[in-house]
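First comes one chain, alone, set out as structure tokens in the form predicted alone.
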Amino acid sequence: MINIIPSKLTIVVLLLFVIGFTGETQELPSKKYLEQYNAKMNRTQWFREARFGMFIHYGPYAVPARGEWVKSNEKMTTEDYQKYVEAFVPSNYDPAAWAAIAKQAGMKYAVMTAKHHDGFCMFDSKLTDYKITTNVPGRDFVKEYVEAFRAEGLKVGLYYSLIDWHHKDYPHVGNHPLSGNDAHKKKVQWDTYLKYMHQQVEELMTQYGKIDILWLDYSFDDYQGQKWKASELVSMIRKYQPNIILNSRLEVNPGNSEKGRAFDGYGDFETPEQAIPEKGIINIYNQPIPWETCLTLNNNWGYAANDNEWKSPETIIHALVEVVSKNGNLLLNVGPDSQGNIPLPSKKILAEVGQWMNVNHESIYGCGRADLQKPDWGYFTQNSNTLYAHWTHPKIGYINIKGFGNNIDKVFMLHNGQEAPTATSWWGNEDQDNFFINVKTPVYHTFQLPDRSDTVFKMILKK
């Protein structure tokens, strides 16, 4: 793994370190905040390694089949959305199936909605009866879930909006489906409220084993950090899951920005959302720090039934490598239909996603940035001495890996351990630095891929 975490820094290298990605000095961070900083890279360590997860959109918004955000969109009443909760009984709510199919698609870990914006929650809460256990007595799907996937092998991690669009309790502001109706404007007890969302994350922390992530979402306007209680939070969540790894989310989210941050809040990784940012994501002292982008397979994260603009499993490839190639993770999502079925557009996406991860994944877990600038012809991933070159895009006859040819010992093709040809020109270009690689000899007609996706080429570099 690369760009894992530093080694205590001196103020001389640490001062030269930040003149070489800046041109400028800038003030060092304090013996706290490297602290803290290495702190978050050694609990988030298992998870820049693990790269590939999948997401779990489910609740009773799945029965009108329009998108999680149905509720919001179409301003709904709590009883005009009853129907579909009272509806909400799904019949082949099979964890252990998505588990195998998440496992089979090469991902290392999972995060499931155990309560959405809704306010209905998956598992048996003791708080409330707007919950799964009562629609289905004596199922507790949270707690299926993470059985199923801890079987498999995989990390376990849970959803929980801070939001909550039921609970009376809470105002409505920013995407209530309530919000700015005058005739529905209430007084509020927000401590009340609070109450109620600190003790629920409570029952999630201490009654379902150990559990790796907690995805928080979302904050907005004033409402973030402290209006949360957010230090008392983070505090509780530690006291029962000391390794658990948190999200950005208890604070506004800065998206795809690839300004330095601050880096000093509640989250231990960011989550940049529906995009990849141009750059990997950077504190202020242009240290890396873990992100993860979630992604929709389709333009919805709940099911949404008639929503077919389905990302190809290429695109789905090329995004898990170019997220990877820049020190982050991707957070795939799918959105099961009221009965319990994961999509079967999703599923035969998933299926070819694996089949290439089943031949490369070496190339993804525990792979990170490569110091080389991004070719046209793909990407890099790199892990400690072992480079790899992703041929995304067909070229004629070679892919150049100009300037870095004296730092390489042999050359692999990845699918089948073979050697690679190389070559210091080709056809007249004898530039210097020049370092070819090819798989065949075709000067006049485009190669055809090995993997039509993503072929890989396992460098291995001299010590």
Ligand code: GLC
Given for the second form:
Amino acid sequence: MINIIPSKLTIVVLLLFVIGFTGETQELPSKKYLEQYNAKMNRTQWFREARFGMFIHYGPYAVPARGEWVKSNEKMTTEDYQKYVEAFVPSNYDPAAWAAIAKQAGMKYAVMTAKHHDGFCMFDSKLTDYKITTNVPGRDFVKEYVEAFRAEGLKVGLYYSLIDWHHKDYPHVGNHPLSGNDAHKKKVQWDTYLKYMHQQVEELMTQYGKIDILWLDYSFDDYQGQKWKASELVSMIRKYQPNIILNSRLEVNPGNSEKGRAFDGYGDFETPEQAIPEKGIINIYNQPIPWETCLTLNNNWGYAANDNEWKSPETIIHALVEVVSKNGNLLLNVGPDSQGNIPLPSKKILAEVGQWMNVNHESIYGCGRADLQKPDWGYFTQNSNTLYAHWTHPKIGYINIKGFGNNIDKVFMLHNGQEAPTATSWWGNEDQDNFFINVKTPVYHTFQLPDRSDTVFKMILKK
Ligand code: GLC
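What would the structure be for the form predicted in complex with the named molecule, rather than the form predicted alone?
Then the entire complex follows, led off by the chain already shown.
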């Protein structure tokens, strides 16, 4: 008789094999998983090279000017909100001017709200009158936006809210302004809302040419995945826009774990909001996955007249460099006012970021993580055999590219191509693996940091 019960020894050997010597489970990705992963990586290639985009939150909430959540925060009924909707008649909607600002800032793509949670459509949807063409006849703002941004050579994305505080068949759940308000209890036909939502996405996917990114927002509790009929929705989207990149908000945000994500859902990239993850984001097999930090310039996405807590250009440059050093993107927000103007402080910040990008963009586009520990004087980014040292936190003395000296061929200052003097020891510090960029020798006595926010050194690595 064949003994089919494995011996104790066999079990131990098998376990050792599975667990490996690190003590962690070492599963291998299935063929199907790898195919899916590769498809996501291929689709997002241009996106991962672009690294920097503009987020635009624009809609009737710009009239009360207290951010895009005003209807929910102040628990308004649809009637309360209506006065703002009616007053939303922008006299200066000029997306070509926005596109020029984005381009000048060094951005490569944009994502604009086609519909935010308030349900108001910035496009000429056939399915509702709650739309821009009711207020400004003949002008489909989404159409004008995609045309203007494409004309500047920028890729175009659309934000579409899964949540809808206006639709009669969207329930009073989650952040709905009337959620928990018994006086306004209602029965909804969920399928009617779903049909509306799917058909609107279909309009966006078919009426505006090639759309590069669809940014769906957002899932919560059991309002996720199949509740949105996500697989049907995604196949329809991909049928019309086979190369479109989808964010991951058809599912609930998987949190900030460093252990890695399943990354087997509908999205092609993750969307940390107002945050930069500790390390980059990886899947459970330790492979990098695409991600994009979305960030406001003050503390609001939609126009907020009294929010003057603007981030400095330096903070933004540092955020951009940090995300790139971790294989991520930055989607930086502007909230135009009710007339269509990007607020002056935003323009000023973007102009300064643009000046830095103008000189230093090659340390951002096409770059990603370098296989080096983060130094305390700044960050590294890398593009094949070119390594960039971002001197964001200049201190006295020198920059030490520790552990890499033998691999570096030449060092230049990125802003003017000047060769930078280097040294392998400094003031008695002669560890084998030190490599100093000598920024304080007499040559540099008259030297002013070309950029106080981030002076970049470009290093050509030996092959
Ligand atoms: C959130 C907010 C929303 C904003 C978005 C940007 O989900 O609800 O107002 O548009 O994040 O990431």
